[in-house]
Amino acid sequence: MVQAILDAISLGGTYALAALGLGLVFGVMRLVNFAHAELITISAYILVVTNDLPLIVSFIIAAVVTALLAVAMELLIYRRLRGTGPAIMLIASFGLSVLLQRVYELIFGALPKSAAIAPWMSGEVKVAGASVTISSIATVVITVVILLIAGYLIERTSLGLQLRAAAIDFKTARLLGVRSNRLIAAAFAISGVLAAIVGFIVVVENPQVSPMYGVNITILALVGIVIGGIASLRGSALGGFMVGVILSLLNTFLGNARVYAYSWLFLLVLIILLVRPGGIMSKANEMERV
């Protein structure tokens, strides 16, 4: 039971970080960035190919490259399309996602690449008389620390105030002096760093990295954003956490029927949306067309 709870919290925290990264970009641009999956993927690839380096050095390289790729997406693609319709931006993000997957195939090959990332995390320790994996404990600690740092950044800093203002009403925020280009670039950079952290957490558990490595977690993080409140950064993190916890518990307690875990998850999502169409953190009468 202790292991199941830790696994649920760690997976929930991972999805919360992924959802927060997506929510930051959506907040300032109203863009569902499907290419966020490829940011997670490139982080995992870099961690694998630089595995011979010290872990901290390998992660710093992954975080810097991922953040730079995220900013490059904004500068080269999304900034040029800014002001076009949401459908065009959505198609552009999907096209960019597919393009990067093919680029990863050319660079790293179509077959999965693997390496033992942080092998010390594969051991077990005794907690409350039960054996739990070190990776579960480390993941919980990492996600809690990062979420606290992200919370401080969003709630207590000038940049965070601007991000929250832009998420509520970007046009008004610009009229009040928010520099849109700088804010959007910062949101993409932070999103890239969060994607690198998610990539590290995921690759420790599953070191088989392929070009579509980050797609599944990104789709479920998007689900989390919707049920948490698509215009709320807090709601994004909460929704992602809920999706991760529910999915982990379903996989644990369904036993041989775990193949239906996603079916039960999306049934619960539909129920939540029927009760709160705008998301858990939205006002009762608040709905947004997407």
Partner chain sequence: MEKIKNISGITRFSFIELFGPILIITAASCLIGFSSASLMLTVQFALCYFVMVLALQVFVGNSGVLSFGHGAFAMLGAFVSGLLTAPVRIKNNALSMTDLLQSIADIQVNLYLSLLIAAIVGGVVAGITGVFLMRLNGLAAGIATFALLGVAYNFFFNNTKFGPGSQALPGVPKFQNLFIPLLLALVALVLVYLLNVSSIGRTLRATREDNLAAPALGINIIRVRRIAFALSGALAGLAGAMYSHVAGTVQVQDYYLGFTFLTLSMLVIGGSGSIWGALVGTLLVISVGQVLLMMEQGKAIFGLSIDLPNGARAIFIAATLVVALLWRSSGVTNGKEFAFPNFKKKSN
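Can you return the structure of this protein in the form predicted in complex with the partner chain rather than the form predicted on its own?
The text that comes after this line covers the one chain and nothing more.
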């Protein structure tokens, strides 16, 4: 039971981090970045490949490379597509996602690459009389810390203020002196670092890294930001968290019918969207134009 609750919270936390990364980029440029999946994947690959180095060193390498890749995406592709509309940018990001998957396949091979990353994390400890895995506790701790840092960054710093302003109204934010190119690049860099952290969390649990490693979590995080309320970063993170918790609970309590967990999750998403089209954090009557 304790393990089930911890699992739910840690999965929720992981999805919240992924959703926050997606939400940051969406906020500044209305882009649903499917290629976020490949940021998570590259981080996981680097952690596996550099497993011989001390964990902290290999994580720093992973974070730097992932952030650079994220910024490169923006500079080479998304910057040129700015203003073409969300549908086209979404399709472009999907194309980029497939492109990177194929590149990974060429570099790392189609078969999963694996390594025991931080093996001490799969040990168990006693908490409140029940034994739970260290990795689930570590995940909860990491996500809480990162969310607190992100919360501080977003609520208390100038960069965060700019990001929030841009998420609400990008045009007005620019008129008020927000430097759009710099801000968007920063949003991509932060979302890259968040993706690297998500990559670390998932690779500890499941070290079999293949080219499509990050796709599933990204899709679910995407679902999360929409039901949470895409207009606000807090809503995005909350939505991601909810999706993780619901999925984890469904997996625990559906028993043999757990193969249909995704069906129930998606049905729930449909219902939430029909009741609150703008997400849980929105007012009932807000709707996106078009």
